[in-house]
Every structure is written in structure tokens, then in C-alpha cells.
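Only one chain is included here, represented as C-alpha cells and corresponding to the form predicted on its own.
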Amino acid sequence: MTTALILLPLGGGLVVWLLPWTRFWAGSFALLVSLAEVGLWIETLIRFDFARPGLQLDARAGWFGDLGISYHVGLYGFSLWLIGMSVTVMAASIAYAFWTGRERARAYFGLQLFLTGAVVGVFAAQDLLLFYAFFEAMLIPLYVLVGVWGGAGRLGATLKFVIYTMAGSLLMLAAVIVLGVHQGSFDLVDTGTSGNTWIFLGFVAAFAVKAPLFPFHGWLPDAYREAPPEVSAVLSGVVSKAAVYGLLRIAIAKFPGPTHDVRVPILVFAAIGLVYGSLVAFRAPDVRGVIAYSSLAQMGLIVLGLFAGNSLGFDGAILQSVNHGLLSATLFLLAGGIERRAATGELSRLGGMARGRPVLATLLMTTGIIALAVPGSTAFAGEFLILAGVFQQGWIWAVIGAGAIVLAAMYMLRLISAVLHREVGPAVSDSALDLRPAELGFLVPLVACLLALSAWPAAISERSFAHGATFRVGWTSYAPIRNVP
């Protein structure tokens, strides 16, 4: 089952690579798979048992014996809701690149489908060479995405997206080159933990590229202006937590010693970020300005919660990251029909499209509420358990997550505020519609899962690790990661 999440997109992407089909047929295509894929997670969902601990619908292949390195995927809680999220917003991404009709479809929507797969791969390796291998397939999908169907500044975008990735993809690889040699194997459930400091933070600094956590986030701003707004949605939402996997999968879990030692130094940068996103949130001109900066505030309190040590906390960050990952491609995408409707995404520009565009103010609405984390809402849920978690390492850590989610109830009603109400912008007409059906086929289902969530938050919160068994890390024991090798 965990093969088939894998190989069903790649092998829809290869197909619409190789046959000669137009536009249409080329994207009816991809989304039909992307909807497979969904599916395929559902029935997923419905054979994971939650109750058990430990590694679930595993599959392991020999792939080089003499050096121990296998195919090995597998499936925990946690790793089964963040592939739930990320085949949601991948299917809504094809969807709205379907509808506005990308250039050179069989090129674009091959691409969407190998990179469903290799985020897929990612979220179920369980070695250390197999993940590094999806991680970086991963990466390659979004060089040519941005730097082909991107904006005018697509290439300088690139360019030092490249740079960034390229430069933490090699940290990696000698983090993982030297633990996997060092343990004898590179299966992540056979091998046991490591108290080197270098390469624990050899893995921390290459998440903390592909995340973005401050201070490496110079390639955000960019990347997430010029990238199509799908592609946006799927670096934001998406692309992301491989990085929230990877901590805790790797970093946290086989380095029990230096996650201790070096806590107190990530906590300080991701309370930095945490701040300084919502600060130039706030500030930022345009619509993609302040969900970028607003998705460098929320992977800070989401590293917070990782290294809060305790179950409030791991229960919190997962939570977190699929809210995230849902409520960022939502924003992202209504940030593309904006910008279809008035040609710019500049606030100053906007204003007043709630009159006479219902529909779109609705959703936009709706989505900003459950961003401000309002009480009833997920995010609320996730916040305040990533914040319960935190105080237990001091109670400054709380204090300085709870100003921060004040600064995001500024940023985002700013937001709000400055596309629906005041004054018609100048590049608001008259003339242009509300959102269309089509639109509303991917957009809904996006904000439908937010409903759910807050009507049930505890379907994460709760499902995420086994109850029951206790995952050691060093100096503390607790519940959160329960059982994982």
C-alpha cells in the first residue's frame, strides 16, 4: 500500500510525459491521478491502526547489502497525516493549473506528478539513503517549475533557490554518508541513536533550509513572488514539512544527546523567526508577501513545539504542520484569482472585492479566521498545544509564542481588511467576476478539511503516536513519540 502512494504518481507522471496528448487531455489526466492518489490515501487511512505502535505497511527490498542499504518505506501516524495533507493540496494545485491552462502541459503536469510522489517518498522512507534520494527528487521537479512557469524574476528566484537547497542538500548528504557508516546500516528502524553533535546539526541545518527557518531563509521571498501560485501553495504547504518530518525522524529521534544539548539554541532561532516572520508579515506590500513571511512565522512556532520535548508539544507541531500546509495553499491560491482579477497582488492596489464578489469573500474570510487562530478553530487547537508544550521548557518560550500569534491576528486582518474592504482599489474593476465553479472545486474541499479539523482537531492531535509506549530521547521520557524506533 505504501509502494502503490508512492509509485501511483510517478507512474501517472511518466505517462503524461510520454504520451502525445493536448493541453486537456494532458491535465484531465494528472488530476484524474491526483484524485487517485487521494483515494489511495483514504483506503490508507482506513487500514492504518492507530492503536498499534511501531512502523505499519512497510514493505523493505535489499538495494546495496554489502553497504546496508535497502528500499525501505513505511508508514507511522504522524508521517500518514502529513501525506494526507500533501496529496490534498497537490490534487487542488493540479486542479488550479489545470484550469488556467499552463503552457507546455505535458512538461508542467508530469512534473506535479513526480513531485506527489517523491514528497510521498519522502514522508514514508525509513533509510537514510532512500530518503535523501526522495528529498533531493524532490527538489529537482521545483528548480524547473518556478524557473520555466514562474514570474519575471523567475530565474534570480531560482537561481538562489538553487543555491540555498544545493548548499543544505550537501550537509545532508555527508550527515548521512557518515551515519549511516558509523551505525553500519542506514535503516532509520534497525540502526540505534548517535550523540554526534556535527552531524546532528548537519541534519538540522539542511531541514532548516528546506523549511525555511530563519536565519536561512533568504530564498522564501522570492521563490514564493515568482513561483505560479500552485507552486507557491506546494513550497509552502507542502515542501515544507519534509523538513518538520526530517527533525523529527532523524534529528530528533536518533539524536537523543545533542537534540538535549543544542535545544535551547533552536528554540532561540525559531522564537526569532517566529517573531521576525509576523513582523515583516505585517509589513510586506503585497498579498504573496505576508503568506510567505506568515509561513517563516509558523515554522518557527512548529520547531518550537518539536523541541518542546514532551506529547503536548510533538502533538502540537503535527497538528500545526498539516493546518499549515492546508491553510497556506488555500491562502496562496486565492492569492492567484486575486491577482487574475487585478492583475497585481500589491495591497495598495486592492480593496473593496467583497462588493459584489460574495463567494469570494467568503472564502477568503473563512480562511482567515482559522488562521487567527480564533477559539473553535484547528489552528487555535494547534497553537495552544505547541504553547502548553513549550512552557513546560520555560515559561519565556510561551510568552513569546503567544505575542506572536497577536502579531499574526494583525498581519492577516490587515490582509483581509486591505483585498475585501476600504476603498475600490485601482486595479479593482468593475468587470471582474467572483469566483467561478471551477475554482470552487478546489478551493472548497481546501477549506472543508479546516472545517473538519476544527470541529475535530483530536483526529491529529490524538492519532499522531501510538498510545501507550515511550520513545526515549535522551534526557526525558514521554509519550509523543510513542515507539518509534
The other form holds:
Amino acid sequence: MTTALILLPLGGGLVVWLLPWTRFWAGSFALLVSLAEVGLWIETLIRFDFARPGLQLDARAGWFGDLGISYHVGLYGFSLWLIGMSVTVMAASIAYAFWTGRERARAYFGLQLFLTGAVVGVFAAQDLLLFYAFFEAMLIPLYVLVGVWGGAGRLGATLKFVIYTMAGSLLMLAAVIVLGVHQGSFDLVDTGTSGNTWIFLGFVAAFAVKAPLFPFHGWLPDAYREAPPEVSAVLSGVVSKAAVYGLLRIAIAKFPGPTHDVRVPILVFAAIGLVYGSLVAFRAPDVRGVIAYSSLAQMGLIVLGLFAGNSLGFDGAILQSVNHGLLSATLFLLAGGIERRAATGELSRLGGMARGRPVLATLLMTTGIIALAVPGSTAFAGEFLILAGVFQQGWIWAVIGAGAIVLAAMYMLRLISAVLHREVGPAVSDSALDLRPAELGFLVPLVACLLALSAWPAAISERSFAHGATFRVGWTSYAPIRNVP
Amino acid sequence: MISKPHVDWFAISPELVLLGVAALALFVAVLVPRWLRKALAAFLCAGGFLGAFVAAGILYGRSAHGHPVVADAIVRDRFGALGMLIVAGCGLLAVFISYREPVRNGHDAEYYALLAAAGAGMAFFVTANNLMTIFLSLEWFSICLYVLCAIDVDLVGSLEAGLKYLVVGSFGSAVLLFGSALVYGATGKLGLDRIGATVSAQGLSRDVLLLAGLAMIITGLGFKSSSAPFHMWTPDVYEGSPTPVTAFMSAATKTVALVVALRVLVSAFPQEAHLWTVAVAAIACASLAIGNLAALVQRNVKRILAYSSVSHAGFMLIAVAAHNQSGARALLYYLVPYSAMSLGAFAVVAARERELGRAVTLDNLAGMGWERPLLGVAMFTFMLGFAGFPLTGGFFGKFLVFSAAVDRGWTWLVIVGVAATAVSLYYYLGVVRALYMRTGAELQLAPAGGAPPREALLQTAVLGCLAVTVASFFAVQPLVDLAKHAGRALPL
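Next, give the form predicted in complex with its partner chain, keeping in mind that what was shown is the form predicted on its own.
Whole complex next, starting from this chain.
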């Protein structure tokens, strides 16, 4: 089942590459495959038993027995949710690209499907080396997607992106090798924990770049601005969650000692990132800049939750990861729509788009309001869990986090008002249409997911770690993830 | 009357096949009508390499217990057989790549004769078991390569490359010979295992002559494997030689030089391991540093690949320096995807060169990925493989090399390797950038004009290299088993 989730998009990608499709058929086939992937995920969701702790729907095959490397995949509750978010966002992204009509369609859609497979693989891998392989395999399509279909500054942006990411990844490779060779196996389930701080830091470096965490976010503004909007959506929504998953599944679960020792510095960086990202988002001159830096802030918040070291924090981090994935994807796709209409993303040249465009206004308002974590929204639930969790590490973290929520309201409301309200901007012509039905086709499902989660955030927060009774356990601190062996 | 040694003909069958083919190709050069020469000679040469490949495969299967043969001049074991397999595979692909290469003076048949003869010399080299046969076979294939580099005498670059290679290569050979003489002077033995036995029996491990000889042997082999600081000839020769010859040299010569370096060091000098492992590690670091840093500033793709080959010599020398079974395994595994990637990358360069009629630089590579999808994707994969990305054998190559260094306890070498890999990304991805992210129109290149000629053979070779590169990632276990069994033939 898990293997099918990985192989379906990879196979689809191969078919798109090898057969001589026209642009229309390549796009529609890719869209079909990505929707089938969502369907397959729903089937997986039905089969998954949330009450049972431990790995489920796993599969194992020998690969490189000499070094104890195997193809080992399986799902935990939290990986299932991350996969669900990813395949949804990927499908929306492919739909956006199909609607926009990308040049060199076969290459483009093949890469998107390949990326989908790699992302699912990252969330499912239970072998360190397999994880690394998928983690790197994500980079290849991203590199090309940004480098070929990106904006004018794409070459510099990709170069920065790749060098940052690979510097982190190679440190992780060294860590993987040292850890695996010492333990004699690369399996994540079979092997025990380690107390080596250096290896831990190698992993953290890779994930901190990928997330990105302050101060490793140098690649972020360029990449998010220069990439095509739907690729930015994937980058910030999906790919950054691979870092969350890695931090949780490998760094925290495998290194309880170092996690404890290095907790405070990591919390400090996460808190700085949260505040700094929010402030820069407030000052950013363009739509994508706001979303990009808000992503940095949100990643800081999620990492606060991860390193809170208790089940509240973990639950909140997973819920918030799903939220942020959906939110930032929606926002980037909306930003893409706005840029197509106004030919610019600069806030100073936008404005007044609400007049005569009620659908756009409604969607942007809804998404924005959820993103600023208004009480009752799913983002509020996630942030509340995170803050409650991190409160146990010290009230100061919760205070910073709560302060950042105010900042989030500031930058989100500024974005909304700069785009929708005020007087009509010079770049907004009257002929710029409201959202088309086709655009609603990929935006509405995303927003619907967000609204559904707002109604029932516990669907995720109580079903990620199989203890099922977060609040009944009370406020005592949890041992590092209970059901991750 | 001199007593003849018993000859195990089967042990030298790959060499015999290749030598026979070389002789036939020379006959073709004079006896066959001009229009048929090229096709027939290439066919013979390809058949010869295929035969050598099969023979080496059978030899691998039937040499589970290595033992010296032919009066101890050569050794019949899986280690050598695997080396021969790689050489024969490279040779076969090189024939495919060479076929459409324009040779202006009509010496086509001689070209293939030399290629087969070089292959035979290399096959002999990897099985050589004493210092004399090592030197003889080294000269044997080197002389063939000197001529091959300069085969296109009308091209100034080619002639220059041949001369440079001749001068520097002869210097390297001379150093190796001198070193061998010193070792012989110290121990009175030529056979590799005899040297080791004598050193331990007579307590010679601190003997100055012996150590000087060891240093010179390492230097001599360093020239052939183009590891820094003995790499100076590499970029010029790679740039100037006909590209198919460069492809063959970069893959096969490096393979045999590293394989023999490992064999000589572990068989003849186990007592001095504490010295040569450090020396080899230092050479590895120098190669990694110089190869990667110098490649950053190149524009000519052949020079980039030349410096990249220097840096890969560094990676593989890490495996040699590890001095353990996992090092031998890592080296032998690494050589397979490396050879495929190297041959393939030069083949793509050759295709572009024939299309444009001039040297390939990063600028005139622009847009090639879209114009010629197979070659583009293949080149993309080779670059990723060189950089050690997953989905290519290059990843497991680096992985095994690093884990060999960890086994040895030299984590610092892993750090150096990782840093070098990070630097190398810049130029490997630079090639990808040129292939896909810049269009010819953007750079205002003059259009090459007309459709590029179809080159079925070259594309077959590239496809073969691509298949090996990718398959060695997924089928890593069988390949490592081959390497492991071969490595067991060494006294580690």
C-alpha cells in the first residue's frame, strides 16, 4: 500500500516523460495521476488503524544487505497526515500548472510527478539511507523546476538553493554514514538511539536548511520569489515539511540525549526565526515576500513545538505542519493568480482588487483569516497546542510565540488590505477578471480542507501519535515520542 | 636450453583475444579496400572487446582461489578478472563512441588496432604480479595511448596532447621503474608477495632504499591515475586528444592504475602500511582539493571533466588509503559507475563536438538538453552521478568509500570528501544549468544549421552508460558482491 503510494506518481512521471504527449494530454494525464494519488491516500487513511501504535502498512525488501540497508517503508499516524497534505498540495500545484499551460509540458509534469513520489517516499522511509535517497531525490526535480520555469533571476536563486541545501544534506550524509556504520544497520525501526551530539547536529543542519530555520534561510526569499508560483507552493508547503518529519523521526526520536542538551539553543533560533520572519513579512514589499517570510516564521513556530519535548508540542507541530502546508500553498497559488492579473506582485502597485472580484476577495480573506490564527481556526488550534507544549519548557517561549501571533495578524491583514482594499493600484486594470472556475477547481478544495480542519482539528492532533488522549495525560512531560520505537 | 614455464593460457585469454584482434585490424589496414577498412576494423575491435569481456567473466567465475601463474609473472584471481571486465567494457563502449569520430588521415584501422592493443596491455597490467611485468604492461598500454592521443596529427591540439602525454607519462614510467629498481635492490625480489615476505623476514621495513622505492612507485602510479600533484598533464591531454580516446583513457587508465596501486601496496608493502596509507590519504586530499577547485573556473567541458577525474581519483584513493576489505570493495564498486559516467559524459561531449565542429564549452552547450533529449538526460544523470546524488551509482560509490574511511577510523577523511563534494556541485550543476536552463537564443549563438547527424552507435553507448550508472544504484548488492569477492583475493 505504502509502496503503491510511492510508485504511482513515479510511474506516472515515467509515462509522461517517455510517451509523446501533447501539452494538453501530458497535463491532464499528470493531473489524473495526482488525483488518483489523493484517492489512494484516502484508501490508505481508511485502512490505517489510529488506535494501534507503531509502524503500519509497512513493506520491506532487501536492497544492500552487506551494510544493513533495505527498502523499508511504512506509516505512522503523523506521516500519514503529512503525506495527505502533500499529495493534496501537489495535485493542486499540478492543476495550477495545467491551467497556466507550462512550456515543455512533458518534462514539467514528469518532474512534478517525480517530486510527488519522492516526497511521499521521504515521509514513508524507515531506513536512513532510503530516507536520504528520497530526500535528495526531491532536490533534483525542484532544481530543474525552479531553474527552467522560474522567473528572471532563476539561475542565481537555484544556485543558492542548491548550495545551501546540499551543504546541509552532505553533513547529513556524513552523519548517516557514521551512525549507520557504527550501528551496523541503517534501519530506523530496528536500531536504537544514539548519544552522539555531532551526528545529531549533522542531521539538524540538513533539516534546518531545508525547513528553513533562522539563520539558514538565506536561500528562501530568492527561491520563493523566482520559482513559478505553484512550485513555491510546493517548496514552502510540502518540501519544508520533509524537514519537520526528519527532525521528528530521526533527530528527536534517535537522539534523546542530544535533543535534551541542545534544546535551548534550538528553541532560541526557532524563536528568533519566528519573530524575525514575522517582522520581515510585515515589511516585505511584495505578495510572495510576505508569504515567504511568514513561512520562515511558521517553521520557527513548528520547531518550537517539536522541541517542546512533550506530546502537546508534537501534536501541535504536526497539526500546524498540515495547516501551514495547506495555507501557504493556497496563498502562493492565489499570489500566482494575482500576479497573472496584475503582472506584478508589488504591494505598492496593487490594491482595490476586491471591487468587482468577490470570489478572489472571499478566498483570500478566508485563507488570510485562518493564517492569522483567529480563534476557531485550525491554525489557532495548532498554535495553541504548540504554545501550551512549549510553555512547559519555560513561560518565555510561550510569550514569544503568543507575541508572534499578534505579528502574524499584522502582516496578514496588511497583505489582505494591500491587495484587496485601499484605492485601486496602478497595476490593477479593470479588465482583470475575477477567479475563473478552473482556478476555483484547485483553490476551493484546499480552502475546504482548511475549513474542515478548523471544524475538527482533533482529527489530526489526536490521531498523530496513537496515544489518543492528549489532554487526559495531563501536563506532565512525555518521554520522547512514545510510539516511535 | 631455457626451460619454458608452464603457461595457463586460459588466464591470459582476454589479452590473447585482444592481441589477436589488434593483429587482424592491422591486416585490415593494408589488405582490405579503403571503404571497408573502418567498418571491419571497428567490428573486429568491438568483437575483440566483447570476447575479452566474456573471457574475463568466465575467468572471474573460475578463479575463486587466486594463484600466480606463468612462472609467477601474473596472478590469476578475481581481483584482476574484475579489472579486466571493466577494461573490456570500457573498450567496447569506446569503440561505439569512436565510430563516427572524423579521423582526417584515414588511419581508421590502425586506430582500432591500437585501441585493442591498449586494452590488452591494461588487461595484462591488472593481473601483473611482479615489478617487471607491471612496468612492461604499463609501457605497453601507455605507448598505445600516446599514439592514440596524437592519431589525428593534423590537429595541432591532438599532436600537442600526444607529446605532452608522452613526455610526462614517460617521466612517470621512469619514476616507477627507478622505484622498482630500488625495491629490488633492497629486497632482491621482484614478485609482489615475495617482496612482502622478504621485508618481514629480514626486518627491512625501515630500510631507506625500500622506502624510497615505495615512494617512487606510488609517484609513478600517481601519474597514471592522474592524482594530484601528479595530474598536470591531465587537463591538457584530455582537452587535446580526440574525445573518444579521452573517454577511454579517463575510464580505463584510471581504473587499471588504481587497481594496480591497491594490489602493489597491499601485496608488497603490508609492513609499511602505516606510512603509505598516510601518503595515499595526503595524495587523496590534494587531488580532491586541486581537482575540485581548478574545475570551478573552467569553461571548456573537457577540461571540467578532466579536473573532475582528478577529484575522483582522490575519492578512490580514500578507499585505497583505508587499507581494509571495505576499502577494496569500495574501490572496485566505485570504478564501475565511475567508468560508465566518465565514458558517457565524454561521449556526449563528442556528440556535441561533431555537431558544432568546435570545442565544447559551457556556452555552446546551451540548450542542448532540449534539442537532444537522450543525450541531455544522460549528461544530467552523469553529472548528478559524479556529484554523488542518489539514483546513480556515484552515490553508493562515495558512500562505500566514506564508510571504508569510517571503518579505518579516519572520519576526518570523510569530512574532506564531503567538503569536496559540496564544492564539486557548483561545476557539475553548472553543466546542467548550461544544458537546460539557458537557451541558445538567449546567448545569441549562431545556429549550428541543419539537423544533427544520427549517431545510433554513440547513442547506444550513452544509453549503455546511463543504464550502468542507474542500475548500479538499484542493484548495488550484486555489484558489491562481485567487488567483495574480488577484494578477498588481496591479502587484507
